[in-house]
Amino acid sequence: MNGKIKLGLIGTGHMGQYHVNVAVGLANEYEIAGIYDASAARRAEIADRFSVKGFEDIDALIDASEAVVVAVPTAHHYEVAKKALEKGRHVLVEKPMTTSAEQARELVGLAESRGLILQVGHVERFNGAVLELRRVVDKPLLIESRRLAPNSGRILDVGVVMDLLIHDLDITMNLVGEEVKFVDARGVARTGKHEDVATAVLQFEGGCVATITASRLTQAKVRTLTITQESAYIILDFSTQDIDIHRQATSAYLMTREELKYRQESFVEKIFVHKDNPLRQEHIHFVKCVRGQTTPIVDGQSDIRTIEIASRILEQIHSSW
């Protein structure tokens, strides 16, 4: 596909807004051929706030459309996708890309068999950071991760596991390059009828332990990634984008009459990583993914896997409460 692809954006909602400001400052890629929401309210103001064109029919927006952005609730991920899917239509659709893996494993059939691109968006794969990581995690022994942010009321139709904990599920399946073959998890609700706090402890194949946190109950926002191997200790912080790498240069023991003391020196690295908005990469990806010039960093057979294991964590939270 050469020239700028026609763009449409369904759901303009928290996640839907930021996907319109970045696709309307990809102005050399995109032709915005308009946005829709399910409120009308919402509709007209973000039109108005980007000067885009505001659809009240969602078929309307997807037939002008080459490209839709699926920005919708989680309910509605698969009906919406699956209608852009059938009209020939690439995709980029938030995370998760469906409910359930049986849904997802339809989509991506459909999209297969139709030669497009269905592209889930797990913005943290295109942090920086995130990818920096690549490039120093050799055979993991353990990853802990914590996500941890305050109630803001922003997502209702699902839990913080697919809100949230799905993300560092994501990134932690894909460090590791592994089945799975445990999995363990608790949760606590508070809010609703969807657990707000979340733990669940994965290993794997090879060994390899996983413990990820997440919660949307917690008075500060954390969001922490650490791997432990045997040459190091990583730290990636998500909020500033940084890793920190621990090294043991030295140790000994020194013995004297009173008392045996334990000396360790050691030293830190500080990777420089290139710092870019995570969103507009991945926008900038999925571009060269229609355009043919190279495949999802996140396919639909990665993410069929990502909510496999998210769907059994759920279990472990439900058959315990």
Ligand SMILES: NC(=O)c1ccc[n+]([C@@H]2O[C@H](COP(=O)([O-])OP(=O)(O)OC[C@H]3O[C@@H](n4cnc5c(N)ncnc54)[C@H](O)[C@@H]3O)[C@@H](O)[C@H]2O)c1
Given for the second form:
Amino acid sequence: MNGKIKLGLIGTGHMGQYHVNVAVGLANEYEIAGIYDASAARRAEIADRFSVKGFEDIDALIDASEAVVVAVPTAHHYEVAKKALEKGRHVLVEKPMTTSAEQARELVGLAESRGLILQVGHVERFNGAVLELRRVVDKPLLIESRRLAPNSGRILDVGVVMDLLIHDLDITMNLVGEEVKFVDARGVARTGKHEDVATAVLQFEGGCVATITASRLTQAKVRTLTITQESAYIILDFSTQDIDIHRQATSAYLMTREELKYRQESFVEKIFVHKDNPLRQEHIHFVKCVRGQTTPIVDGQSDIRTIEIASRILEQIHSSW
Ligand SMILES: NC(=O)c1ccc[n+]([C@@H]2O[C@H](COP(=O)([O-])OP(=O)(O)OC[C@H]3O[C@@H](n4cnc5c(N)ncnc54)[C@H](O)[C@@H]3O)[C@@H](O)[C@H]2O)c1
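I would like to compare: after the form predicted alone, may I see the structure of the form predicted together with this ligand?
The next block holds the full complex; its first chain is the one shown before.
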């Protein structure tokens, strides 16, 4: 597909508005067919703010588009993405693709059989620091991630596993690239029936252990990933897109008559990361995929595996309640 891609955006809430903003900015790539939101008030507000056409009917918008962004609540991803794929449209669907691996398999199968792009919005994959990680990570032994945030009260249809933990699960599984052989997880629900806090321990076939923690009830925003491998200790901060690598750590006890001191030294390498808006990078990648210039970084099969493990994490959490 050459020329501008006619893009429709479905679901223009908190995340959807950022998609509209980025898509409008990519004026050489997209011609905005319009937007649709189930809320007429939201539809009118976003259509007005970005000077795009607000459709009153989702089918009419899909018919007028060549590709669509699906940023409706997670519980509705499946039905909306399926409708668009069945109409022969490429789809960029927000994460997680669906709430079950079975639904994800169906969508991936549908896209493959029709030769359509189905990309999942794992936006952190386009974070400059995460892209850089692939160059420095080599046989990790231990991966520890923390994604903690205050209560936004917004996402009510799924718990913190499908809302936040899925980001780090996707990154971790992609970095290690091996089958997960063991999963243990615990969680706490406070605001409703879904877990608000969760910790999962995974072990991969080759032995690497990962602990992934997510919370939407923490009085601060923390987004870090650390990796221990034999030659280095890597610290990534998602918010600042910074990477520090500690190497050649040495430690010694120094004893004098008066005191005992502990000294620890290591070389710290600060990696310069090209910082761009990850959502913009995600869209540029989507455009290239639709044009047949590349294939999705987050391919359907890897996303199915991520959802399978997320489902196992949820089973573990629920079985311990
Ligand atoms: N990639 C990220 O970092 C990130 C961040 C936040 C949210 N998300 C994802 O984006 C999705 C939306 O989350 P949000 O925070 O924007 O939620 P939100 O509630 O703010 O927005 C959802 C919007 O969809 C509309 N809607 C509901 N059902 C619809 C339907 N069937 N058809 C059309 N519109 C419909 C609602 O009226 C609302 O405006 C979720 O899947 C979430 O996981 C991703």
